[in-house]
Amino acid sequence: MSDGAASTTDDLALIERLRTGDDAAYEEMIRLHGGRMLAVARRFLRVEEDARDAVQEAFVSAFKSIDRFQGQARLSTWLHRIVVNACLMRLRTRRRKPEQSIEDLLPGYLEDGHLERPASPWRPETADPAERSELRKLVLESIQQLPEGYRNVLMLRDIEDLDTEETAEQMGISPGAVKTRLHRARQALRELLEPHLREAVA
């Protein structure tokens, strides 16, 4: 039996136990998926307590709605969506502050339409695990500098791997707005990373 088939079988068995109200099954679901779901929540919520609360809310919500889970996706995928939704709900309901403009993070253009600073080639990817870890940290820190509305779209599309329609549904905006925000968020992220990743000039 392949790993994927075994996981699916394990999922089905766990789901059946959850549907009977088995407390041990609930604990097993948290043990199996809690760490990964917390990692997802931390990408959206900067405060550790908020991230943990969002995961807890998501698991409670999943447990209550387990009868509606139709098994068309992996249990982990279903939980992932619930956690992302819980995070976005928290972001929507907390006291709103005026959103920072993204304009200051976008590349500047000259009157003739050319970039003020042409894009430089970036250093080639490294195979060194420590350097890759540092790069991943840098990217995530840079993403956190984006205005919330743009950061969340980029997170959902490029990190959480949702498609445009799914992202639009999660964000409560149109697919067109998702595409526009994603394009600008990627531009701004490149500007933030450029000083760190540009290739050294000999």
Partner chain sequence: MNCREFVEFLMEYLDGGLNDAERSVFEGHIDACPQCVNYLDSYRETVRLGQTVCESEDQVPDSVPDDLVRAILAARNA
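For comparison with the form predicted on its own, would you give the structure of this protein in the form predicted together with its partner chain?
Keep in mind that what follows is only the chain, not its partners or any molecules around it.
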């Protein structure tokens, strides 16, 4: 993600064609950026139909507000924020399960402040592509086990690469709450990964 980078001349040329109502430009924009947006939506929503709906919503909303695109950001970054927003809106309208507590997933401590379960060294990541892809799957599945409010913050900050302010805005919470949730979500994810990644005891 190239945050902070200004629009490229390609971006600006495409936007100019959209503004003059060039129909081919719309299709070009979808084909150019839709694949990556669909990948984002799949990560958040996990259901193909929902992911496609979110991408469609995102494009329709982007086309409507194309006049507000100022060229201060990359077009890809702008569209990324819009699809993230569409995904979060969709998650909000899903039937809410009672939010699971994050406390159960956080490390426990003894009375003297030591960790209940001592942290072990982890084995270094393998170069084997099959194992790496297994590991990525494990990480994604473990992220899915986090309570939604924590999972979303972790995904926005660590996967989608939004900063604290942007995450706070997207989630409708304070920057302080973003930091607290991110730290807890990472701790919980670490606990979930530990049994799989700690070095075998000799």
